[in-house]
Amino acid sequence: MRVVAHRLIVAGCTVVGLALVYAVVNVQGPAPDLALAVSGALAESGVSHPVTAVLLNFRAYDTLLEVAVMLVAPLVAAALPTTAPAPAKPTNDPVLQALAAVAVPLALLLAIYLLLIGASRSGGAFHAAAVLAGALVLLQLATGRSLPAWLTPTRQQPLLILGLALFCAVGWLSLLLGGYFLGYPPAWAGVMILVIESGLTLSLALALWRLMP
């Protein structure tokens, strides 16, 4: 059964495979300027920066799933059979110490700064969430704990989807307000989509400091 099921998939993949070049090779007329499409479309996005507008305006729905997949991978990853590790212990070493001290809220502010530039330039989320997991990573190694202790494994859930229900939330009002899902109105679409990024942030930021070892 499973020698036929695997032929099965592969036969399937190759078909899809194949289709698809057959789609790109055959496809009629020249290919659409999307970098014209993108500029002349900016004004409506909320942001001025165009990859922030691709990414949370006019593929948002792609970016949602991409967020999901993310934020699924740390539950998974929780609910697979592993020996747990041994509780992080501080090292006491007063270098470390020293650099966590002032790197930890360095780290916070750079964080919140490119969080607010995203709108303009490069940063936004991604960018202030690897910043923040940095900082957990370096508080943790300096003082064996990054997280408050009643900040649980259990009670980190609700923040880690916070971000995936926020950008989820924004979507259905972009649809209640008359448009589509996550189609937003122009005079609210810069406020949307930083509470978007806002929520992003804190959630992917506890992700990756999740999957790290």
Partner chain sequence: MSLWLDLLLIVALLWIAAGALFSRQLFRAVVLFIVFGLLLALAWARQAAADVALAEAAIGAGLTGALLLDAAGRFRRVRGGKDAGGSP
Contents of the next structure:
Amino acid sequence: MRVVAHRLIVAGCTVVGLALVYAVVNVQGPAPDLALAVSGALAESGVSHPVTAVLLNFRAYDTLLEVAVMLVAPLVAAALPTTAPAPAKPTNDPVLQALAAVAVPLALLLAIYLLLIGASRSGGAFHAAAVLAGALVLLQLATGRSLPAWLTPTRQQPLLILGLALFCAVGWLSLLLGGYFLGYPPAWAGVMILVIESGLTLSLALALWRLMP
Amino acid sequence: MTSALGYAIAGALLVAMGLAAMLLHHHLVRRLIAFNIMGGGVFLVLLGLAPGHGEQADPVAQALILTGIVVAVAATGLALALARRLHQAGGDVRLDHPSSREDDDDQK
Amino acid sequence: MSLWLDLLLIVALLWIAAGALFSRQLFRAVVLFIVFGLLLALAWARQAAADVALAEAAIGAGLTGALLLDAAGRFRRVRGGKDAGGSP
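Starting from the form predicted on its own, produce the coordinates for the form predicted in complex with the partner chain.
What follows is the entire complex, opening with the chain shown before.
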């Protein structure tokens, strides 16, 4: 019975795979050239890197909702009742500690660089947040603690929603300035995007860090 | 055949392989691996079918994939948090009945 | 020349993915998944998608891989004296 079910699954998935390949090969008509549209409007987006312009200006609504999704995971994880939390166990590994002493400051520098360079080259809030979260994990592994003790999970909550709150605030601000929600006035767009990205970096780094067990 | 189409076809195959693994395995971690590989396949199709310009790939597709990667890690983290809680409470991280097991995929 | 490189990368992607999906040992599957993430980052770089390549290497391979590795180690010991996953 089990073998028959397995064979049915394999056969079905083979059919699905062939159909998908057929669909991919036989896409009808040329796809709309969005790259051209983006580069045409790049001048009024406030940044010169097309990917950042799409993420935080042209399709900022998508990114806003993504940040909201990113908030759900740590909040649900925090709502789960846990038995005794695992005690932090500092390692005495001198290699790890020496590595952390060199790598953590470098990672902080790299995160700031990635955040700022996002306006003109590859980089941005998501990359900076990933590097920042990585630095926190390394610090935790080497020293047994990373965030300061007064920053308890409850007190982390304002920081956790900072990115989303700034995003919404800037969106409403651009509405008040005569545009529409998240439609930044071109003169202010560069500053607004930098403000949003700075908040996002902190919030996303904390969210990614809290996903870690 | 251009290499972009090759990546798109590879993406379609990855989706099918991931689907098969998702249905065949019962271990939660294995299903999460399949989920992530299916996601990678979808991203490959997305970028492979977008018209390229050599210098830089379609920025809209890139932004969508970036969003997708971050949402995927959030979903994986949430699923693992739930699985850890289940494990702590004494539950089983495999979804099938213990008596019907024949593969030994989480040994050693 | 470059077409062959792409073809090689595609074959490697599919091969490693098959290993990550159908390997018998869970730990091995997770390690192969991390390798898959890094190869996928290479594929993005080959397609001139630098932003995606960076994010995939950091988040897709690194962070997801770390999460899965932790889970694989944690779930290995099944509590309550039940068998660790079937017949040996």
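Residue numbers count along the first chain shown, from 1. The structure displayed is predicted, hence computed values, not measured ones.
Student: Could you say if G17 and D62 end up in a single rigid part, given the chain moves as two rigid parts between these two forms?
Tutor: Considering the two-part motion between these two forms, G17 does not move with D62, as they sit in different rigid blocks.
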